[in-house]
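Only one chain is shown below, in C-alpha cells, and it's the form predicted alone.
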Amino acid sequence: MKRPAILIVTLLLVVVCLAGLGAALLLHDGLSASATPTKLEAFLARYARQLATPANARSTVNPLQPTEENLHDARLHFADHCAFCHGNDGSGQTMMGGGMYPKPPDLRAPETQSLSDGELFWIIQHGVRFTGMPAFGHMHSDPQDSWKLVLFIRHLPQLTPRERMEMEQYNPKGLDDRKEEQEENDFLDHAAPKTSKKP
C-alpha cells in the first residue's frame, strides 16, 4: 500500500472512531431526557457556550445597581417566568427541570456565579441552543428586565426564607392550585363550604 492510501485509511479509521465515540456519548442511556450528562458532555457544552458568547458580551458590565427596588422587581419577575424550571431558590430542582436534558443548572453554584454579568445577560436574552433555556430578549421590551434578573441571580445564594415565601405568591398556578388556594382561604375565613344545588 502506498503512503497516501495508508494516510487516507488511517484518517477514515480516526473519523469512524470519533463518530462512534460521539454516538456513544449522545446515546448513553438511550435518548432519555432523564439521563445525566457525562462530565465530558458538560465540559463540551460549557466550552461551546463560551465560544458562542460574543467577547463584547462577556465584558459588558451591568448598568444597574442591586437596590432593594431592582431586586424586588427581579424576584417577582423570576418567580413568574423563571422559577417553573429553575425553582424559586435557583436550584433547578423542579418537576419541569427534572424532566429536561440537560437539567437546568443550579444558579447558585460556582459554575454559574463565576460567569460575568454580560454572559448571564446574553444567556437570558438569547437562550442556549439544544437546552430548555429559551431566549427572552424578544419578550423583554426593556433590556433592564434582563439586567435586573442578572442582579437577582447574583443574590440567589443569599435568598432569605421571607423572599422565597413572597415569590411563591407569584409562581404561575394551574386551575387545581387556584381551587385549593380558594378552599384554604374559605376555610381560613370561616366561610361555609359551598354546596352544589342539584336540579
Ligand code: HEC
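Being a predicted model, the structure only gives us computed values, none of them experimental. Note that the rigid core is defined as the largest set of C-alphas that superpose within 1.5 Å between two forms. Positions refer to the first chain, counted from 1. First, how it differs from the form predicted together with heme C (HEC).
- A movement of the C-alpha atom of N185 reaching 2 angstroms or beyond is seen between the two forms when the two forms are aligned on their rigid core.
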Contents of the next structure:
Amino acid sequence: MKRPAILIVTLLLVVVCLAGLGAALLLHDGLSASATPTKLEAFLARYARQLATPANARSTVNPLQPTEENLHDARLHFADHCAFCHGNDGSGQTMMGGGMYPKPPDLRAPETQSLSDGELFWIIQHGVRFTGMPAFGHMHSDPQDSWKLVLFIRHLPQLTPRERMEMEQYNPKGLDDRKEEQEENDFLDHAAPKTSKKP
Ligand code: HEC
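Please supply the corresponding structure for the form predicted together with heme C (HEC) (the preceding block corresponds to the form predicted alone).
The complete assembly is shown below, putting the previous chain first.
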C-alpha cells in the first residue's frame, strides 16, 4: 500500500474508534435516565459548557449585596422554583433529582462554588441544554431575581436549620400535602370553640 493510502486507512480507523467510544459513552445503560454519567462524560460535559459560556458573561460582577432582605427573597424563590430538583439545602438529593440524567449536582460542593458569580447567573438565566436545568431568564421579568439566587447559592454552605424550616413552607405542595393540610384545618375548625354562638 502507498503512504497516502496507509494514512487515510489509519485516519479512518481513528475516526471509527472515536465514534465507537463516543457512542459507548452516550448510549450506556440503554439511555436510562436513572444511570449516572461516567466521570469522563461528566468532565467533558462540564468542559464543553465552560467553553460555550461567553467570556464576558463569566466575568460579570453581581450588582447586589448579600443583605438580609435579598437573601430572604432568594430563599423563598429557591424553595418555590428550584428546590424540587435541587433540595432546599442544595444537595440535589430529591425524588426528582435522583431520576434525572445528569443529576442536579450538590450546589454546596467546590465544583459549583468555584464557578464565578457571572457563570452561575448565566446558568440560571439560560439553563443547560441536554440536561433538566431549565432557563429561567424568560420567567424572571427582573434579572435581579437571578442575581439574588446567585447570592443564595453562595450562602447555601452556611444554611441554618431555621432557614431550611422556613423554606419548607414555600415548597410547592402536592395533592397529598394539600389533603393533609385541609384535614388539619377541618379538624382545627371543628375543635375550635364557636365564639359567635350566644349562651
Ligand atoms: C427540573 C429540575 C431543575 C430545576 C427546577 C432547577 N434545576 Fe438547576 N440543575 C438541574 C440539573 C439537572 C443540573 C445539572 C446540569 C449539568 O449537569 O450541567 C442543574 C444545574 C444547576 C446549576 C449549575 C451547577 C453546577 O455546578 O454545574 C445551577 C447554578 C443551578 N442548577 C441553579 C438552579 C436554580 C437557581 C434553580 C431555580 C431558579 C434551578 N437550578 C432549578 C435541574 C434543575
